[in-house]
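As structure tokens, one chain now follows by itself in the form predicted on its own.
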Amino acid sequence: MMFSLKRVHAAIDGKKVKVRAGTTILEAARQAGIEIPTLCHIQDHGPTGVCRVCIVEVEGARTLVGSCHTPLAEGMVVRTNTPKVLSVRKAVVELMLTAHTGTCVNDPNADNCGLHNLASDYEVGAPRFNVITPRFYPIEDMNPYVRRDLSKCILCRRCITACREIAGKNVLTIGYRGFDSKVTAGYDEALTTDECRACGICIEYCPTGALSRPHEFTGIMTARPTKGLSRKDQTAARTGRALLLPGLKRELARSSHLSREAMLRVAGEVDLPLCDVFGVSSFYAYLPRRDKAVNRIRICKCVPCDLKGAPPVIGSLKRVLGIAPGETTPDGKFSLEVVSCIGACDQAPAMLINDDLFGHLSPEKIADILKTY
């Protein structure tokens, strides 16, 4: 790897820095000595950018920026402490809170819980938010290595980072989209031992608390961390992923749905692991994973559909077709999916009905073109 040898002069919260060309604000700020929180990142590895706790103020930026991804710019005057920093930071920290629903309060652990610290430390109290339908998931302690609680998963992909980079393993992905997202193992399975054997380096860099040894753990680690992905290996990982979507698009044209053997063909075809192939497919609405109603019904939940009228519309589906989102007619011959998003925004609210398209739906609508069906 090449280093630049240009260095660049700026000034963070009024201490002048001079830093490689290249060097971010978060790791120039650390080499000044100042300190800037951040949930997501790892040291010494690339930066994900998700949590933005880090943001810090820019002179003469539109935005605030984060800073754990941003190069130093020469002449760059960066602040990191303002009451507007201050203010995105809180409210930042609230709404992970608000999606938080591990139990700080009876954790005896709760002090190792960075999110419970940033919290304390920017005095956020009970979230103002309510959250209609909180994630909750059941403890997975059938592996004797890990003990999982995605209950208290801030999506922070530090444990994903840990696994890819450090341990040099292919275990962890994200899965789904929006508030759906989180952390996959697999076919969205239980992380097994044959799939997470001897290693919990992902432990170590989990926040919250939500990766941990099961109590009864008695043993030895024997894995240890490696260099992670060498240069070719990311080379075929970046090939992998640009055939990852014709090759799903191939294998739902065999059959009606995505199978877990579907996607393990996928996978040995583009040489990923299986947990990349059912992250990006479990991500696209029109990749379904389970066999369907010879009618597919998706209709759109999104923003701009929903300041169009999308809810009357999904209550006139549900009305017409007497079953609830998720459901089949009993005749099999529909299927509905509320879904994020079917790429038609300037139609909106829109649905699909298996590859047909049908926007500036109104509830009159409705049973008129379900006839056609």
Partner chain sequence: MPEKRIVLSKCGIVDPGDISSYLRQGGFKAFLKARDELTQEGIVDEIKRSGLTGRGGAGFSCGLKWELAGKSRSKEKYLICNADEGEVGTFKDRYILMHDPFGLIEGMCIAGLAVGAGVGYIYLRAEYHSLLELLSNAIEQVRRKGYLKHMDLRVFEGAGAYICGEESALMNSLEGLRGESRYKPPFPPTQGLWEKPTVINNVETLMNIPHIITNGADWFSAMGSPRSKGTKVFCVSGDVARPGVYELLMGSSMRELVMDLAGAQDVKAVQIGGATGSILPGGRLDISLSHETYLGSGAVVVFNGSRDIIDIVYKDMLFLHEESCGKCTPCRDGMEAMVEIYGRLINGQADPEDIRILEDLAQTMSLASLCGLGQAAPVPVLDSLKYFHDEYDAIIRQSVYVRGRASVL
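One more: the block was the form predicted on its own; return the form predicted in complex with the partner chain.
Only a single chain is listed, so you will not see partners or other molecules.
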């Protein structure tokens, strides 16, 4: 961001503030001695804006805004602790608590947990939003440098920022999407020891107990600060990354699924680490990693298709193919996926076989359609 000499005037909790244009609400509040809680934010690093703990009320705004990423604007009237802000912030903390499996009742390190402390500050009681199936992962402790208990992870991404921007490495990324999001390494595999040797910077920045030092480890971990990319390198990185999705698609056309080897090939072509390629590709529904089916059947389950009888058609597909959604026939000829809207609601119920669209389906038509493949 360019430094500006322009100043903006605003009010935070009734206090008049004057800051350099481009200053975020969070920075301005801190300068004025007003504390706003944060979890994902790392001082002096670009905002991530994911945890939503630092939300505040801005007069005239439709929603609450994240103070870590919203610049203070001229004349803005900000309130950081209205009943609305406090109740929504508390609910956000509750959601984080309920979504992870980590139990910290008997954990001696719980006092060091940022989430645990926020929960005490906001007097979070018995769980309101009770998620019955929270994220759960077995503890990963093969690595001599970092022990990962991802059930305690709140997906704040501080470890990723620390790894990339402070240690200058590229070991961690976010993989998958939605509720299944996970901090992944490589092709979602255990941390490789080599790159993490003598580092452990991610542990320092983890606000919860998700990352910790293995008990046996006694060595000293030092991380060196990274130098930013030169302008030329930035352009090269940009060009490479822009070729990532097309590269993955090319690979997919050749082998019908994206194996570790395939991703490694693409990673080499576009000059990105494997973890990054995995993180991007696992986000998208049409970049399959496992099954190698020749023909991919994708049937829509959304409301318009559902109304018009998608469930019995899916039943018919299951019967004729002898497989459940998410599976591939033993001969590898067909795979079956139940997917989100495919934009053929006027022909509901509808499905795609590879790129061919079939609309106005009925259970009786399925066998005949499949015969043509």
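Note that the structure is a prediction, hence the values are computed from the model and not measured. Residue numbers count along the first chain shown, from 1. Each form is matched to the other, and the largest set of C-alpha atoms that superpose within 1.5 Å is called the rigid core.
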Original post:
Once you line up the core, how about Gly332: does its CA shift reach 2 Å between the two forms?
Top reply: yes
Subject >> After fitting the core, Asp346 CA displacement of 2 Å or more between the two forms >> reply: yes
Original post:
When the two forms are laid on each other by their rigid core, does Leu361 show a Cα shift of 2 Å or more between the two forms?
Top reply: yes
